[in-house]
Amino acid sequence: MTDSRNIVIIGGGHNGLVCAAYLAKAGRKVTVVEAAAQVGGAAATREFAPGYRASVAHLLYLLDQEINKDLALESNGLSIAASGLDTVALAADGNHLTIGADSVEGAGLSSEDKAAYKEYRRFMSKFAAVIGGLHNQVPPRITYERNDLITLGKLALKVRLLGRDDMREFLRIAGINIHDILKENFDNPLLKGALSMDALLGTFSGPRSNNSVFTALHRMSGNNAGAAGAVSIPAGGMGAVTDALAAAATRAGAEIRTGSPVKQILMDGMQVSGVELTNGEQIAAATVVSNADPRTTIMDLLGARNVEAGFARKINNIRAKGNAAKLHLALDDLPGFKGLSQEQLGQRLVIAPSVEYVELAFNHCKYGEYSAHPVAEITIPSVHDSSLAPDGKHVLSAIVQYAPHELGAGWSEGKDAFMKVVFDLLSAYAPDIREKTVASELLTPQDLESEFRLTGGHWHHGELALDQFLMLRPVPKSAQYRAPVDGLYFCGAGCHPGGGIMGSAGRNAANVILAK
């Protein structure tokens, strides 16, 4: 018989790092199972040129308070190069604006706008903090049980508490689209077109698209240190939060395996027996927990013939279409960005010249193009942090928008094309960054797929959206990131919370399996 304590974990991204670690902390065998060489997933920091490295998660802003002191994370080796960035939004005439967490200034801006960004800061802040305080719960099933409808009910008035009129602009906003936020709050447009930026990264989604404002208070409900939605750099790059994680893994007394690609899930009648690894070996368990993206785990791991057709229907049909395409520039020295100085090159930096720009540039895709004048977050860590480049190089970093996973042309034909179109993006801002970048890497959306086996090479293992939120993800029977098969359970992106960063998803189903 399967040793009952036995746990296998399919995958060392950062929420099986931290499942891992809390499931070892309790007592259990735990061993993680992962494909690459290295652990962190796409949050590992990998050289992609001699000499220079980038993870393709490139900001930190989710990262739980609580699991990095549960797990002691600063102590197994993590630091923080630089926090608390601001936010500047690129003008091509070099009148750029400087965002902060409670103010914002540049040439050309009102004071009726700089007042007003202190009152949208407050309001978003705000109900950023009702979805932060749902982060590290269970999600209540949809039923008539006593203890599902006391956590609705808890919900419900977390809600209220908000005041009569922060509760109905709450209730009114949620599920609607930024563009229409900001139309009411904002005359500036880049200062519209960076905020939009806030509410799309990493969707299939432009600022007229609904959910768009629930995906920027996602993005700001983060229970970290510091402002709501506060950014910063890890020193070592993404990868040292989960080599940290790995190491507080390790300490605690999980095993963890890289080089292991998991071939299929190993089943004993309706009950978990372990995983077959693709070499043919076969690691013991009666508890599997799956970091993969749900679709993976169900469909191919799994198979759909050991679950309910419609259960199998519902995983099938989660709707994670990847449209980000992750560059990385290794350049001989900093470019020059009209208008900026050092110190504001190691700021994150945003192509979006107004929200109508940013909705021009979504529409290519729903005709499955590449976007002509895409939009790009950008970040040059080595600003801050000297280790990711030889002496004197420095890295550029950046989420290029929109590039949808199902290109039309195929990207074996349009990679090259979209490269060119990103360099003519960014010589606009930098003239001189062709000739000073030494090699560079674009990451398509299916080479995010093939590379880091994200489904549809969707970073957040699907859509954050009101319909895949909560006890509806992944969907509403496993939405306490249980499968329906004995023993299996889920712990990624592709549940509550959702992406980013953050650990919880990872911390709430190790709770979940020491609970039964």
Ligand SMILES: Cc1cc2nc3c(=O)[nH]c(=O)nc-3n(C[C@H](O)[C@H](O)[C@H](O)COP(=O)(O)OP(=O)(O)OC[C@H]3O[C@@H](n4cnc5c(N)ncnc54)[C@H](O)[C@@H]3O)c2cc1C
Contents of the next structure:
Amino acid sequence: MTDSRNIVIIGGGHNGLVCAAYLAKAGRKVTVVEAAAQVGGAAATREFAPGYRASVAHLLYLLDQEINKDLALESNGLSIAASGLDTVALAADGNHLTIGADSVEGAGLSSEDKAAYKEYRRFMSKFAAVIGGLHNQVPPRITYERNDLITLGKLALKVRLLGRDDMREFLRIAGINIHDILKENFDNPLLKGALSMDALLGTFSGPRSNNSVFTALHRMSGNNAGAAGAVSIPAGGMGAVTDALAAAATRAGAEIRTGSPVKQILMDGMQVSGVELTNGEQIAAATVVSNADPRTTIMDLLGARNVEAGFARKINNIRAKGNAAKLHLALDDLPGFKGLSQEQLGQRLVIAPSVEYVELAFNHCKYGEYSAHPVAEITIPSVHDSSLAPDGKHVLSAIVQYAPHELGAGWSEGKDAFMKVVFDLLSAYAPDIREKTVASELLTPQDLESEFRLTGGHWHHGELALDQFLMLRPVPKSAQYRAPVDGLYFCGAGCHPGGGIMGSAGRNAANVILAK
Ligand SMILES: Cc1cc2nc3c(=O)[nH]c(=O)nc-3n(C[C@H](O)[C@H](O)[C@H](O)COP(=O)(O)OP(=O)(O)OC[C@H]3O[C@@H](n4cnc5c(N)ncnc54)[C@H](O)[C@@H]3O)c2cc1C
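Show the form predicted together with the named molecule, please, because up to now only the form predicted alone has appeared in this conversation.
Below: every chain and molecule of the assembly, starting with the one above.
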């Protein structure tokens, strides 16, 4: 039954759509089968209350500009509602800090901290570019073959080209924790707390956890037009990016079928032969590409019996404990955040008063509890984009950490209590938030798992850390987007270079398939 021309992509998340678009542009016959009623995965914009829309992933800072250009996202409908957003580090007394691309302002900030911030941005941007330079590379295998050696050599050269002092500093800090680096550079607690969030959102780590400098660099590593880590908001929410990707893929000839969950990947001997949907329909294909996370792909869809036991064990051991909950509020009117103008309400707002506060917030989740005093990244995208809410109304979108996937008390017990904690947190900064709220939605990591098929509710389909990066992602022997089964590939965030709305995993996977 194998159709050697057909390529089936399981999942129409942004990476699956990028992969589909590149393959279809190269003349391949591509069918995307997406379980949900709409494409986009965690980047889809959806109505969470009548007339109010939001997307789980809410800020754009990693989208690869080459992909944007190659797939003509603008002519396929993408427009940006706001770009170059500042980060406002919220203080309960209204004395906030405004953190921009190369300066920081606010009451109580010393001239030393202001100067140190410029230097911090200089070296972090430079180091982030080393990591960003790897995004569009297929990770090398550890062999003596020419291409692998060249790729490794290029990486070493990039590090060497940082210059002697910066290279030493890069090697010193890349594996250590963000708390220590912030302490070395700054005094102001609010500034340190807010900057630590760049390292921690979407991870199972606190400021003192190893690797947290690496994750901060990863967040800044995109080439999304502007300064390193520059943040923008797409008009229509993040779903506008995935809708434009879907349009590009369809224009190139790909077929996209929503409402089509895949039950299993079919095998003909040692070769993939297609997929079977939950309704029993079979689609023949000699190439199957999975945008689902690696564990789901191998353990649930392919079946561990079809791979070596050692490989299955490694896949099963991928660390993927989601910790981020997502809050959407439908607001009757703009909330009154103490000390913020309406213009500032449109910026990226962060609640992380100090690194010590953040570390304490993280501690809870190690023991299966949610934070008593969480941290949050908040946006009110409707300030820039009125299409997200009815006339004159607003949407608040917040990532709230730490909320572990495995809550000891269980989320059916814990969700209402956590919602109260979250409202108490927001009320300390915006006292009228409760009365302005007409509807709300809190997505715990378990909700994200069941609704969006994210194993563990994890942002990156598997923890982003040095031991799960580059040629170790998702696991050795499949880091080149190819599973150890003929015809099966990965293309999602669980592969190099990880999660975030970037598209590189999808494009790299397409390149590997096209080069075959
Ligand atoms: C709370 C939260 C907030 C985030 N905020 C941001 C942010 O502000 N900015 C940012 O850049 N990133 C953010 N992220 C990360 C980002 O959303 C993900 O890294 C990204 O969506 C991964 O894209 P993907 O295409 O690889 O996978 P996904 O978006 O997970 O898409 C995978 C798709 O595969 C489908 N699928 C899975 N199994 C099957 C099956 N059996 N059959 C058919 N289809 C299937 C799913 O339905 C889904 O549509 C956030 C993540 C979370 C959880």
